[in-house]
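Next comes just one chain, in structure tokens: the form predicted on its own.
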Amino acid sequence: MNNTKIDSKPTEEVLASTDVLVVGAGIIGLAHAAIAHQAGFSVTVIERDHRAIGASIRNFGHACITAQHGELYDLAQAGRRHWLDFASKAGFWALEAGALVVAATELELQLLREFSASRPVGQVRVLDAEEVRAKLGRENTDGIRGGAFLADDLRVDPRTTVGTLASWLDRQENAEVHFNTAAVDFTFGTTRRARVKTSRGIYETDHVFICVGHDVDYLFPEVALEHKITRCSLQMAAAAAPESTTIIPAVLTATSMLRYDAFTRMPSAPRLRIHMESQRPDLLDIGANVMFTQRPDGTMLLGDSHSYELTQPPFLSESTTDTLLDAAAKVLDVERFTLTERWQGIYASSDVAPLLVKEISESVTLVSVTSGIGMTVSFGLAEANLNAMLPAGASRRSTSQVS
């Protein structure tokens, strides 16, 4: 799919005026554009690349709603209905598949019992070993103590979702998506309107949402420094599914319980970390979150590791890939996977806060998810940000809240 709009405009020409301009056509940017358009605003999206190639297509396609905590949980739940709504409207694949957490030990199962007890009845259902085996399609329960099913989680196809959503949005009245168009400067004066200079000309707009993921430091280095944004690199791989294997939910493991806030707040979490440090230091050394999903075409998406640097080297470690694949193969009780692809994902990360929402000016908002859960909170975060700006941008629009 090629969404590029080729123009030959002089760079100083005012191309158009729009209510909302979004910089970045990843899932965060597109969610802001879709929610703004739904609220009745005219919307333009610009993207420097010819198509989506970043974190929005390099992930598991898992909206990990249930394992979030606090504000992130609220945003994830708020965005869930929008995921399903826009999947219906735009025609991308989305499934209320839930997530399966596999427990290999009694300690892991105890943590899942605690988690289930902390949530509304039915949201987290503790499973016995046989129920987990059935969901995995395995022939035996060797190495499985039990597990839990997280009912609210969603799955989408990461390779096709953002492209389909961008194409749909571009077909709507009062909405445009321009690829191969880079933002190079932002100016704002005494009026609330902003002017955004791009590689193809100037846009005037009531409000700009800058959604450039981990590249905040390219446009606003002082903000990136203040928020201590770095780049998290992860390794993932795709493989042909084992014969006759169909797995509906996303599959998580003990390493997942050490990464997501809702799990780490459980009483048994410290003991689980000590246990993993003793039994699987190799997984902790690479920042592993051993998990997998299955795309609609049957392909398994396997991963992942985590490392942190301001600039990430592009080279992938074979030993890291081997460690991840061996752990995933053990969960499925297969000898090995037949790999079809390997890749590096990069997303923004910060120890300061999991989200960056910064008002650069009255008419310019910088947005970055700095915790690796962009797919999960995208629509909920967009809704919150649009509701926050509506009073300032509502001179020609209804001031009713986004719904």
Ligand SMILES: Cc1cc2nc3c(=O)[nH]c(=O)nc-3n(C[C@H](O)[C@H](O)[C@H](O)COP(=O)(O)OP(=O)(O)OC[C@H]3O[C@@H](n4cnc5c(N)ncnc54)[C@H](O)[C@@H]3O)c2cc1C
Contents of the next structure:
Amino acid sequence: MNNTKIDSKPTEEVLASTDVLVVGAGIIGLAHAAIAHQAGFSVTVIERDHRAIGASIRNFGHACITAQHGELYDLAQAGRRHWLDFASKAGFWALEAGALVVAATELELQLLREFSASRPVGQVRVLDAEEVRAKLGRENTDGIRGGAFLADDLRVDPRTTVGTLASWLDRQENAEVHFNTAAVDFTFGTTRRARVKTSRGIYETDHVFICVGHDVDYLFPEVALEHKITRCSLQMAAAAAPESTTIIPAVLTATSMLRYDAFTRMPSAPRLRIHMESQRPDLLDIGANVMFTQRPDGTMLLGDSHSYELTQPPFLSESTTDTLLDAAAKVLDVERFTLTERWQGIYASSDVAPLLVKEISESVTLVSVTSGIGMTVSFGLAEANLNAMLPAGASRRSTSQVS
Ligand SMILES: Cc1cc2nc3c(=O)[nH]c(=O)nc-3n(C[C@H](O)[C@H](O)[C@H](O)COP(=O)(O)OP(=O)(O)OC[C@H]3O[C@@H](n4cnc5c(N)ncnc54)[C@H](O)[C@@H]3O)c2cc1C
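Shown: the form predicted on its own; wanted: the form predicted in complex with the ligand:
Every component of the complex follows; first up is the chain already shown.
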């Protein structure tokens, strides 16, 4: 084990040497660090900010496992137990809450029936209107035709999870998290070890995972161009829970059925899109995924819209907020929400592939989730990337497969 921390020094000095260096203390970086540490590697995380304030704290905290398809589903399921395991070790809030998909029409319910039939028994349970009402704590079922309960989904509190995980990691032997330290350059030459130049000095490492979220183009513009990475901006809001409502699962709606792969593959999906195009073009215009979750303190997290641009303007549109909140208020049968906060979230997006895992060199791997499901796939992706790294690093460590 080799993990030496030295306080701020002139920038050409070697500050630290570690088996695995992770750049970025968002959930993707921390998941790689946590899994690498668990596998016996010494780990250092560097983060440019004084604390992580990227996509990982701005989201719904929903591990949207069940609605994924193919490789993403496998990664999401593989990461599930790690979420629960690290929640218990690090002491952050995580709930086997499941997700509730609310169907307002027979067509939406039909799609959910198809989805349920496509999955193992019990994973997707179709609900009648009364059962949906009970899960939402609603008084009446107007506007609800039925729904489905997705049992495997998890929830964490996005505001506190990465902060708690980073502090816990920093307290472990052979693990450190260095804030206010920005990676600026990566060199890898005749030796296997990579040298990472940062705003504070040089770090040497056997392997570096670069997990900088949507800022891939700042460090590797040519990779960002090749992978067609752009920035997706989302509008979000927080509100006090209406009349002390407690809603355990993450709540999804028809617009969610148009977004997640597992739904869009169902036979009724094309008809649902056509229906939404004619009935709710305002929601489609803002790329809405009308959904919400509830934080442990009862605050509702409400969202979200999607707009795509390489550089995102920081300004929030009131009409987008209104459209989203009206739609969410209908689901909960409330007149309007009392908002406490609004914010913009940004994540990396690409039409080329939902994930970017690029070997820049034998010792440098660039990782970005380019599909807005980083919370969902984080730990599964980290495990897969660590396993892919191990054969090349067989001389480094006797560790067998990461699990
Ligand atoms: C509004 C919103 C809602 C979402 N909802 C969900 C959801 O419910 N479920 C889900 O699965 N996903 C959701 N997502 C997507 C998810 O939040 C992201 O995919 C995930 O957080 C990305 O994690 P990350 O670690 O790659 O990025 P970030 O959390 O953005 O972290 C990247 C970190 O890298 C640091 N960094 C950047 N450059 C450098 C550098 N040069 N040196 C050092 N540090 C650097 C940044 O400061 C930052 O802290 C949502 C996203 C948004 C915005």
